Structures are given as C-alpha cells and as structure tokens.
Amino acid sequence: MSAAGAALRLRGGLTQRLVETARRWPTYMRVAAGVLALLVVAGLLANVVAPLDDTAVDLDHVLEGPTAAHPMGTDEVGRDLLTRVLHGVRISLVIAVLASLAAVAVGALVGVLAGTLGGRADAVLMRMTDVFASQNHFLFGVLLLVLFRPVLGGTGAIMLAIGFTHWPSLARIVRGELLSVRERPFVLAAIGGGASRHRLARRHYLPHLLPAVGLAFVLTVPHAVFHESAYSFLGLGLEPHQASLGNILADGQRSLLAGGWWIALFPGLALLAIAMTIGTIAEYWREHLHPRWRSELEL
C-alpha cells in the first residue's frame, strides 16, 4: 500500500472512532462540543469573514442598537460589534491556549523532576509548589503584569501571568502519577529486565502521564480566558483599542449609562459560552478518565 493510501486509511479510521465516540456522548456534551466548535471556527475565520481595523471610527453610526446591518449593534465610536466580538473570541482563545500550554509545560517539568529525583530535590520542589499554590492566582497575576508589561507588552505579560500562576496543581498530579507508576509490577519487571531510562519513559511513564497532562490543559483554558478578560477589563492586559473580550466589556461598562447595553451583553455571552463549553467537556472527561483527580485538578 502506498504512503498516501495508508494516510487516508489512518485518517478514515480516526474519523470513524471520533464519530463513534461522539455518538456515545450525552446530549449536553454534543451541544457543548457543537457550540465550542462554532466559536473556534468563527474566531479562526474572523479575518476572512469580517476584517477589523481597530483604529476605525464611524461617527455616523455611534451606539446603534442591533439591526440587520449590525446584528450586535455598534460601539461608542461606531465600530461593528459583531466584528469585534469575533476577533475578541480569537484573541482571547489564542492567548488562553498559549498561556495554558506554558502552565502545563512548567507544571509537568516540576512534577517530573520531583518524581524522578526524589529525596531532598523532591522536598524542595514540592515546598516551592506549595508556596506558589498558596498565592491568590488573580492578585499574583496582577503583580506579574505590573512588573513585566512594560518589558513584554500586554500579550506576553498576560501569558506569563497566567502560565506562572496555574502550574502547581499539575505538578502535584504529574509527581503523584510518576511515583505510582514507578512502583507498579510491570515497571519493576522492565527495570529488572534491564530497560533503559529512555525506554521506561517512552513505554511506561509517558502513556500514564499524558491523560492527566491533557486534562489539566483543558481545565486550565477556561481559567485563562477569564483571567485574560479580567486583566484587559481592568486595563492591565492588551492595549485598549485591541478587540479582546475584556476590552469590549470595558467599553460596554462605559456605555451602559448612555444606553448601550448590547456592548456588554454580547461579549459577555461569548465569554460565558467559551467557559461553559470547555468546562463541560473537561468535567465529562475528568469523570470518565480518572475520578480521583477530582480534588487535585481544581485549578
């Protein structure tokens, strides 16, 4: 069989398994997955469907309510709100995903080092993890933003703040799983048979750690979306003219007294939809993957 034929067959097999898995989902999971897919596609196609000029001003259409021409209305300088919300979804999701990946990378590294080295190194790393876990995520993130925003800019500082405050729970999970796997009979048998560290990590450790790491990543994304939006809402995140959901909500707060209720409503609904759909999927995954991670993965 040619390489192209093998690739098509593999792709078809994966698609069939995904469809079969989706059929076993309860109705609420299908709805959540559909809404999330719609939001992601809308965000990805935002530049194609509705290009945005953040500095554009249209004083002839200031604070217009939802109409056929502007389904979500316009903002305080006449910009189309639907266009800004679509771009806000994309920006907020991209920042949240990258920040969550950073948190997962730091947490997995600390957990692997603690579980592998053991002894004094394990104790030091875990006490450091406890110190970070005891801090208030949001307030510690504000401190990091104040310190690093002049150097890294809004986007870089937000990713640093989120990534640096959400890794301790994952570090504990990875360390605990690694210590558990190392004591299992099949690992002890592999060690007795002369398996190298590389083979142990590739064949035994990684397959048991990846589900926990993946679940922690999914659970971190909605937290990151909320944090990014809150930082931008407070003026500590992205530049005010950029179309993040937090910035649009801040515009909506200023426009409420002028009657522009729609400016806060629609980005708020988008933010709520992102958090609820990802949270629903993550909770379902956690319940069916490993129930004992319930308390440990409360990020």
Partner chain sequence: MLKLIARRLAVLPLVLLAVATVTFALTEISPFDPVEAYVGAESNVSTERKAEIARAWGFDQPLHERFGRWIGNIARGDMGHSIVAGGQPVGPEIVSRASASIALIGGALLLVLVGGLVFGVLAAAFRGTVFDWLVRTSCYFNTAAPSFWVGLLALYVFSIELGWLPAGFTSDPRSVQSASIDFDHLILPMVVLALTGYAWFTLYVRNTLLEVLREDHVQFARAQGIGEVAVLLRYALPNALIPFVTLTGTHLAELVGGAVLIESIFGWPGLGQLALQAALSEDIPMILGITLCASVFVVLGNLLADVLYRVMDPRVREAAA
Given for the second form:
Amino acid sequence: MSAAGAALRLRGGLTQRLVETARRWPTYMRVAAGVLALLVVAGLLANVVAPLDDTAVDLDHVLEGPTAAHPMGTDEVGRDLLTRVLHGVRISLVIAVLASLAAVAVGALVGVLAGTLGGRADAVLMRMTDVFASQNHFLFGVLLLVLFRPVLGGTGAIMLAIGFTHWPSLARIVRGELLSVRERPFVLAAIGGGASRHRLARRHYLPHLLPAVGLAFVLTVPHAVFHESAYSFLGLGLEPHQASLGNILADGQRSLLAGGWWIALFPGLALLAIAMTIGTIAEYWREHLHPRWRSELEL
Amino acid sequence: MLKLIARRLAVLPLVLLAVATVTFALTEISPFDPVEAYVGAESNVSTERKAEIARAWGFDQPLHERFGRWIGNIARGDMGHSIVAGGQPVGPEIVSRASASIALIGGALLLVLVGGLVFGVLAAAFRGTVFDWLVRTSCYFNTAAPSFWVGLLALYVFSIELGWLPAGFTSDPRSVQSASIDFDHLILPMVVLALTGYAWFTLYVRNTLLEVLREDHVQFARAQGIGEVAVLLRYALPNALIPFVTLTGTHLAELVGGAVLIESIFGWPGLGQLALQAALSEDIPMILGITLCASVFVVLGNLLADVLYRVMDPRVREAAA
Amino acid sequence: MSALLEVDALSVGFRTRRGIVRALSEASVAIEPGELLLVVGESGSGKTVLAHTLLSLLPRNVDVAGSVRLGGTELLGLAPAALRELRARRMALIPQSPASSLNPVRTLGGQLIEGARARGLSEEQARRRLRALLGELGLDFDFIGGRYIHQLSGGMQQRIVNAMALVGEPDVVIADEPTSGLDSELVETTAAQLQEISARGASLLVITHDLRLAQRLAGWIALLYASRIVELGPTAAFFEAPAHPYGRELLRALPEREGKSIPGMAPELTALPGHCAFADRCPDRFDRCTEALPDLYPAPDGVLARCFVHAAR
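The block above covers the form predicted on its own; next, return the form predicted together with its partner chain.
Time for the whole complex; same chain goes first.
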C-alpha cells in the first residue's frame, strides 16, 4: 500500500473506511448498495422527499394511472401512490430491522445457552429447535399474530411473529461455532492457562461469533420484509390505514378489477428492490466470511 | 430401512406433542379470550351465557386438566369446534378442504421439481452462455419477488387483461359440479406458488452440477471418451440429485405456507384460505388444527426425503446399516 | 519409424486472479510406439498439466501454444467430437486417485461397461473383454460389477482402473501419479503392473514425483523443473549420473542416498525468472546462470540437459 493510502487508513474515520471498502466492491455490489442507500434515504426522508401528504384524500383524482403529477398514479381515494410507497418503504424497513434483531437475539440466546450449558440442557434446547425448525414458520406466525395482536398491536405482533419463527438456523450456527471454537488449540491453551470465563468470552468466543450473528441478521431482513408485507397484505398485520407496502398491495388487489394495475405494481417493485439489494449484499458478505474454494479454473 | 421408517414414525407423535404443547402454552400466555372471540366483541351476550359457554368448552378447569384433556382430545382426532365452520368440528372441515390444497401443493411441487431439474441441468450444460445468464437472472429475480405480488400481477395480466385463464375458484361456480377441480382454474395459482421454489431448485441444481462436474470421477469419465451429455446426465446428475431430494422435503413446508397467500389471492378454497379465514375471525381451534396437520405433513415429507436419500446414496445406506 | 506421440514446444498458462500461472513452457518430447516415458518433477512443476493437455481435459481459462500430435494428427484445436473419438479409441488414462475417479453412487459394473462402450465395443464385447482383463488381475467381474467403489480395497481399485485403461487397446496410456499415497510395497507392485502394460505394446507415459517408482521403470525420463524440461534421457543413465544439477541434487536428497534436501524453494509459476530457474538453489552456479536462460544442451550418454555446464560441448 502506498504511503498516502496508509495515511488515509490511519486517519480512517468510518466514512473513509467505508469508501475504501466500497472501492474493492465489484460493480453489482456498488449498484446494490447504491440502490439500497437510495431506498433507505428516501424512506427516512419520506416526509421531505415526497411533497404530498400520504393520507391526503383527493376524490377528484381517483385511480389515475402514472402521470407527471403522480409518477406512480393515485389510489382508490386519490392518494398519491409515490408518497404512500415511500412511507411504506420506511415502515416496512423499520419493522423488518427490528423484527430481525428480535429473531437474531432469540437465536443467539438459544445457541449460546445450548453451546455453553451442554449436556441435557443442550439436548433439550436443540430438540426444541428441531421442533421449531420443522414447523412451517408462515403458518406459525399467523397463529402468533392472532393470539397477540390484541395486546401488542399490529407492529408488535408482527415483530413477535417474525422474531419467534426465524431463529432456529442461527441457534444451530451459534451452537456449532461455539463448540468448534472451544476445540481450537489457542482456546484450549487459554483455558489451560486459567483464563477467566469472562476473558474467554470476550477475547475468543465473541469475536468468533459476531460475524455469524451479523450475517444472520442481514440475511433475515429480506425475510422479515416479506413476512411483514405478506401478513399485512392478508389483513393480519398492521392497521389498514398504515401505509406499509403489504397494506398498499392489499389496496392494489382491490383495485385490480377496476384496472388499477399500478397500485399492485409499484409497492411490489419496492419490495423486490429491498429484497434483491439486501440479498446481494448479504451473499457477498457471506462469500467473504467463508471464502470457500471457488474455482479459478471454471467460470 | 424399515427400521428407520418405523423409528421416524415413532417420533412423529412426540413432535406433534411438542408442537401441541408449545401452541397450548402460547394460547395460555396470550390474553386472548376464546369465548369473546366466539360470541363476538360487540355482541350483548350476558355474562351468565358466557360462563355457560366457557363451561361447555371446559375453560373453567385448572390449567393442567385442560391441557391433559386437550391433548387427549387431539389424540382421538377431536380438535374442537370451529367458528368459521359454523360451530362444526375442526377435523371434518379440514378433511373436506384438504383435497383442493393437496391438488394445488402437489401440482406446484411437481412443477418445482421438474422445472428445477430441467432448467438447472440446461443452465449447467450451457454454463457461461446467454441462456445460462437468462435462467440465473430470472431465478434471482424470482427468489426475491414476493409470491403474492407475482400472483397479483399474474392475475391482472392473464385473467383480467388477457382473459386467458379464470381468476379464481377450483371450477366455474356456475357449473353443476362446482366442487370439482378444473385444470384451467388450477394453472395460475399452481404456477405462481411454484415460482419461488422453481427458482431455488434451478439455481441449486445448476450450482451443484457445476461442483460435481469438477470432481475426479467426471474428469475420468471424460478421459475415457464418454460424451459430454452422458457425462452430465449419468455421471454428474446422480450425485447432484441426492441433496436435491432432501431439499424437496424441506421445501414442502415452504409450499404449505405459500399456499396461504396464493389461495387467498386466487380464491382457492383449500386449507390455506381456511387458515386465513380462521385467523381473521380469531378461530383458534381451527388454526391449531391446521398447524398440527401441517406439522404432520412436513414431518412425513422430511421422512420421505430421508428414506429416498438413503436409497440413493450407497455410502449413507451402509453407514446406517 | 516416426514418433507415435509428439509434443512440440508446448506451453500452457492459466489465467488466474494472481496473474498467469506458467504451468508448462516450451516442452518437447516424443514417444515411439511401445516406449515408456517418465515425466518426473516436484508437485507444481507442471507434470499433471501435461497429462491433462494430452487428454484435452484442461479448464477454460487456459492458453495453450505449441503442438501435440498423435500418429500425425494435431490434437490442439481439434473439434470436440474428433477429440473424444481419439481419447476413446487411442488413449487411456490411469487416474491419480482410483477411489475418487469412479462415481461413488453408481455400481461399478455399469461404469465399466459404459467406459468400454465409449471405446467402441459392443455390450457383449465389453463384458467379455472386462471379464478377461479383470480375471488376469485376479478380480471377478461379476463380483465387482454389483459393488460401489468405496467397498473395495485400494489395491482392487487400482487394478480396476488399470483394466479400464486397457479395455480399449489404446496406443498411449497415461498414468498420472500412479503411486500417490501408496506405501513402498505397493510401489513395487505398481511398477510391475506398469511394466506389464508397457509390455503389451502400448506407449506409456508415467507422470510421477516418486523417484522410488521411476527407478524401477525402464525407458526414458523427462525431468521437469519450474515448468520446463531440464533433463531428457534414458532412465538408467539418469539414475547413474544425472546431467543437470537439479537432477543430481534431487537424487542426493533421497533418504537411501544422502538424504540432504535441496535448500530454497522452487520459484512461483506466476513469476518465473528470465534466467535459469534453478540458479538460485544451484551449488555450481556461475555468472551466466543468472543472466540468460539455458537451452537443452547435449550431455554424455545421449542425454539433453538445460544447463550451461553442457553448453560448451
């Protein structure tokens, strides 16, 4: 590395390090990251970017196709679809991120408990994990929604339904990683040298587990986006007036017979963009975390 | 082999017991009041009448007794009474709706398997070409696209705009035998339900094949002058098929969940739609019943996959023996 | 008589992310019918690439220059169908690892017959010939046929691939590291089997890093170092008195001789020097060795050696 590059790294604030990392990305990663950043910014600034009130009813402009004034058209009560979609992106992303955090927390907790307690506790926890994993998580989520929506409200119940169904695979990974890192020579040496539990956890276990947990989080987000929108679409999630992407799609379903295809098309495109960009980034990260032998010889 | 099947079937009741326990615990934790749900929140049913209903359903019993009785009832096939079925027992209602779902899920699974296999093999055979790129890109797109959104678009394009295919129900509702399942009604929901799985399976078959194609035994087959088509189909494919089979078992669970969405979009009167109706009317016995049935389905699917896996891979077969 | 297999100025390079890996540089060898040629070198010296080039089993990111002729037919750039035909009818490979060279989930019978049929035999002929060949090697075709490769011992696996190589009565047999992972006793057996294959009239190309095996085989030897042939001559002469310093040091490193390994490392194939590649490790190095690349010069006993020591002759 050149002297200038080294100096840059020394000064390296987070932004600079990010820029440096981004410089090594292949084009498709830059596109994915750019589109995602755009979606996040547009969602966060929905009130600023989208000039129109997302609840403003305009009965003179009902079910109008895309025009210059309404690039995505208007819905059955004349609300601007672009505004609603941008709000939907924000709501869906926020809920998906929180729900994924919940799922990751449950998975990590079960995995750490199983991996450190060992013995019978481990066996019970893992059998429990198997039972959960063999469930259809969508259907199970529906059950949770019905049971807990009255107390937690739509948002809370959705987080529960996603958090409580998306943890088994991470629990298995965390447990497996813990068991394998404990057998590594340097950790055995640390144990032999009388390192405290606290020190072991901080110096050896945590650095080993964090990437796996982080990756699991990113991989869960697109799932959470899908589940949130699907539940809302079915009428089991957020309140109908909330502009989540799933709710807009439910409006879209009603408008289809009246020819309002744009109400079904655009929110779905937003969902697709979120899922594809996050998915691409997660896959790229996975490849880098576990650089499997990728043939340089073929393709 | 029979031992394995027997052992796995013996585990099935345990899995169901575990599922039943978890769901029972959840219904207990939740503040959800089944009596309120039954009579409806706004109804002016008297408190005495509610207590009567609660007694009739056994809600006034202590926790462990209720649990024991509930498990006992399930074991006898009695899963309670359903609101959406008009107070009728859950079991028969599930059975009467099952055929529509089985046709839909079975058809979709068939499409997933055949489509995934055919396009996966073709993409691997023409790796690096435009065809391969098209298949891969469409698959990435399909894995990310929400199935219910694709369903809406398909409904709009093929039923509403083009009018090629019917938009819902298993058959023409005006016809005499409206309980039958017509193929033209099945096409759209079946294809849409299959799309996500098709995409995963295609990518999976392609990538596994490319991995196997690098293995020694494939190189050796080529060295003997065996043609590329035979190498792909007879040397690489059998090995790639083995993990494919296990994937099929797990994918069954995904199809069951996907059916809830697809059936609701296409008005397909199967278990998925029933589950949604039950959820919307907070009909807990029906949801629990469907969850349990889905568990049985999934466990059986996994068992089938495991058995096939052993039949196909001699190494595993011996290790198990 | 013209050579059966002629390799002329063959260069093979792999395009990788680390740059171009020069696996083989301007290698020229020729094998007469019925001859045995040993290609010896350390791992990473390019010898397996030679086998794969001859069989056209190279991956796509490869650049090949030069010429490979089998019975006068140029193999490089030949249409896939014609190549397959040549591979099937005139060549055979004895793979490096028999255990992983047969499909693990198919029974052996089907694979053996499929291999034989690819060589142009009818089902009937294939069965007959396999039965005979395996019988000679002490194996029963009917016993083998219903089994999977992992169910057999290493020795049996080796004999099966030997039989598969002979079933099409090939002109050229290429044995790729036939002793990798074998103990000395089995090396003895393998050497005997190879000699016998050679005695049947096929030309035999044996690729190995195993000097224990090379020592037991007659014929010619080509010594590879850093992608180039550094010594080419009769095997007996090589083991008596190698003409190239690398060959000499290699023999001295044998445990039964001095057991003194050569200091230093072979150069990276991505960054081969413009001068003699062995110069850095050579005890006889002089100025010229680090200035220019030596040709193959004639040494005593009909040997060619890529060393300036022989340049004056």
